[in-house]
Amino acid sequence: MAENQLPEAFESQMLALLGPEEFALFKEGLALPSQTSIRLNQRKFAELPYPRRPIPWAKDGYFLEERPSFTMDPTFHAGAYYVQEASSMFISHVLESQKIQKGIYLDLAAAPGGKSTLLSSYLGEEGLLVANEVIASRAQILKENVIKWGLGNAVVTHNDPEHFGPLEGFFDLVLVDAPCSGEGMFRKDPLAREEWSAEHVSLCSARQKRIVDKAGELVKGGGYLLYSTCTFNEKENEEVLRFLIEEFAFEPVRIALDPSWGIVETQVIFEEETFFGYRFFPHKVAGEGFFITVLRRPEGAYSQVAPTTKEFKHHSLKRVGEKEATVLEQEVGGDGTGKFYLLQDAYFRMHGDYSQELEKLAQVLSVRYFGVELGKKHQKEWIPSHEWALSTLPKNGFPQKELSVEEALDFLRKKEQSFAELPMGWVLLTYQKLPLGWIKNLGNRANNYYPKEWRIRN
C-alpha cells in the first residue's frame, strides 16, 4: 500500500460514516503530522525544558512543540510523566467533571499502563487499582510503569478476562480499553493502514462483545463502566455499546463538552433512553482517533465487599505480624497506614485500608506486582530495592546524592562511576531530587543496582 493511501474498504466505511464533505476533510486531519503529548506525576515534580500547552480535557496533560528524546531525560525514567496520546487523556475529564467516587478500580486491558497511571493518580490513598494485562510480555511492561508512576496504590495481574468471574460487583469502576482495529492509529502509524481489514474489524468487535460480557458483571451498584477503542467505526463502537446495555442493566451518563474541543457527541437509543458515545476525528482534534462511552450501574444491583479475616492463607504469599509490621513501618518513614506481605524473603507495603481487598485479589487473581517492593533485611539492614526507590515512599535512613544530567545518564546506562566524600553503604542516587535508583559504596566502588534489563543502551 502506498504511504498515506487507505484501504478501500476503510474509504467506503469512512464516507457512510461522515459523509463526502467531511470525510474529505477527514482525510486531510490524517496527512498531518501526529503530535507528542505527555501527563505529568504530581507526586514527582521535575522542571521540563519541553515548550508546551496545555491539553483543555486533561488534568495534568500537555501537548508538546516538538517530541524530544525521552530516552536522554532522567526525569522521564524517574517517573515524572507518561508519554500518553491526548485524546485517551479524556478519562481525566470524565473522572473530574462525574466527580465520580474513588475506592476499587480496574483497568481489565491496562498494557503498557497510560491509563493506569491516569487512574492511579486520580485515587492517590483514596483507593486501590488493579491493572491487568492478559499478554505476558505485555504485563511486564505494564509493571515497570507502575513502579515508574510509584504512588503504591496499585495491583497488577496477568488474567484473562474469564478469571475474574468471582469478583462479580466487587468495583467501583471498571475501564475496557478494548483491543480493537486500530484505527484511530493511522496518523501515528502507517503499519495500522496495512493489517487493517473489514474482516478483522468483525473480529475485534465479536472479541470485544466478549469481554464486555465479562466486565459487565464486574461494576457494583453505583460503579461505572468506561468502555474505550482507538477505532471511528460503528461495529467496535456503538454496537459494542447496544450489546452492553442489552445485556446489563446500566444507566446513560452524559459527559459535558466545551464545543472548542471538537469532540463528537453520538448516541444509541435503547428503550426510549439515550445513551452516548465521544469520538475524537483527526480533522477536529490534535489527539488521535479515539472512543469512549460511560455508563452507571443502578445503585440496586450487586456489590460485593471483602470479608475481613483474622488469618490470611496463599501459597506465597505472607501477611506481616502486628509486631513487625509497626516496626517496620517506623523504619520506612510510613504515616502509619502500612501493612507488609512477605514474598519469596522480600518485603511489601500496601496502603492498610485496601489490604482486605487485596488479600481478596490474591486468591482468585494472577498476581505480578503489588503496592511497593521495599527489598529484603539482612542482619536488621536494608538490601533496598528499585522498586522503594522510584515510590513516593521515605527513604529514611538513607543518604543521597543529587546528579548532574551527564552523571545521571551515566547511572541509567549502568556506566562504572565514581564519587567522592560519599558515606559507605547504600546511597540514594537523585536528580532534580527525584529517585532514580541505588549504588552501595564499597569505598574502593560503588556498585550500580540500576535494573540491568532497564537501563539506557545507547
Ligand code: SAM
The other form holds:
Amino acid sequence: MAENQLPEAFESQMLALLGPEEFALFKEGLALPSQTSIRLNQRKFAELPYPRRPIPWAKDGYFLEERPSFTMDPTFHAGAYYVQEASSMFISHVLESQKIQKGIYLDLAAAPGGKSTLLSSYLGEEGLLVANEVIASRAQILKENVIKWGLGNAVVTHNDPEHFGPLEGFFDLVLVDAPCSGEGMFRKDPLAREEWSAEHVSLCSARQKRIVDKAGELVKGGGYLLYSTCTFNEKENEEVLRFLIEEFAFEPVRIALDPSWGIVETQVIFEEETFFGYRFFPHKVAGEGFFITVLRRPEGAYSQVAPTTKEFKHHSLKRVGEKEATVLEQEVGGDGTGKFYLLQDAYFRMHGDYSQELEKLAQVLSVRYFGVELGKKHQKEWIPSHEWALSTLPKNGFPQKELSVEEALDFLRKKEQSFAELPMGWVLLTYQKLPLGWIKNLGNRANNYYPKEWRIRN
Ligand code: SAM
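Alternative state: the form predicted in complex with ligand SAM, after the form predicted on its own:
To see the whole picture, the full complex is given below, headed by that same chain.
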C-alpha cells in the first residue's frame, strides 16, 4: 500500500461515520505530521530546554515544537517526563474535572505505561495503582517505566484479565485501555494501515467485550470504569460501551469539554438513559485518534475490602518483622509510613496504608514489582538497588555526585569512568539533582551499576 493510501474498507467505514465533507477534512488531518508531547513528573523537576506549550486538557502535559532526541537527554532517563501522545492525556481531565476519589486503581492493559504513570501521579501518596500487562515482554517494559517514574505507589502484575475474578468490587477505578485495531495510529505508524482489516476490527471488538466483561465487575460501588481505545470505528467503541451497560449496572458520566479542544461527544441511549463517549479526530484535535467513555458503578454495588490478617503466608513474599522494619525505615529516611517485605533476599518498601491490599493482590496475582525495591543487605551494609536510586525516597547517608551532561551520558552508556576525588564505596550519581543510578567507587576505577538492559546503545 502506498504510504498515504488508506484501506478501502476503512475509507467506506469513515465515510459512513463522518459524511463526505467531514471525511475529506479527516483525510487531510491524517496527512498532517503528528505532534510530539510529554507529560512532566511533578516529583522529579528538571529544567528542559524544549520550547513547549501546555496541552489544555492535561495537567503537566505539553506539546513540543519539535521532537528532540530524548535518548540524549539524561533527565528523560531519570524519569523527569514521559513521552506520551496528547489525546490519551485526556484521562487527566477526566480525573481532575470529576474529582474522582483516590484509592485503589487498576490499569488492566497497562504496557508500556503511559496511562499508568499518569494515574500514579494523580494518586500520589493517597492511593495504590495496580498496573497489569498480560504479555510478558511488555510487562517488563511496564515495570521499567513504573520504576523510572519512581513514586513507589504501584504494583506491577502480569496476568490475564481472567485471573482477576477474586478481586470483584476491589477497585475505586478500573481503566481498560484496550488492545484495538489502531486506526488512530495511522498517522504516526504507517504499519498500522497495512495491518488493518474489517475482520481485525471485528476480532478486536470481540476481544474487547471479553476484557470488559471481566473488568466491569472489578469496580466497587461508587467507583469508575474508564474504557478507551486508539481507534475510530463504532464496533470497538460505542458497541463495547453498549455491551458494558447491558451487562452491568453503570451510571453515565458526562465530561465537561471546552469547544476549542475539538473533542467530539457521542451518545449511546440505553433504557432511556444517555451514555457518553468522546472521540478525538486528527482534523479536529491536536493529538492522535482516541476514544474514551467514563462510567460509574452505583453506590450500592458490591465492594470488597482487603482483610487485615495477623499472619501473611506467601510462597516467596515475606513480611519483615516490626523491629527490623523500624530500623529500615530510619535507614531509608522514610516518613514512618513504610511497611517492609522480603522477596527472595531483596528488601521492598511499601506505603503502610496499602500493605493489606498488596498482600491480597499477592495472593491472587503474579506480582512483578511493588512499592520500591531497596536492595539487599550484606553484613548490615546495603547493596542499594537501581530501583531505590530512581525512586523519590530519600537516599540518606550516601554521597552524591552531580554530573555534566557528557558524564551523565557516559554513565548511561555504561562506559568506564573514574571518579578519584569521590569517597570509596557507593555513590549516587545525579544530573540536574535527579538520581541516575549508583557507582561503587574503588579508587582507581568505579563499577557502574546502571542496569545493562537499560543502557544507551549508540
Ligand atoms: N495503556 C497503555 C499505555 O498507555 O501505555 C497502552 C495499552 S495498549 C493500547 C493495550 C495493551 O493491552 C497492550 O499492552 C497489549 O499487550 C495488552 N493486551 C493484549 N491482549 C490483551 C488481552 N487479551 N487482555 C488484556 N490486555 C491485552
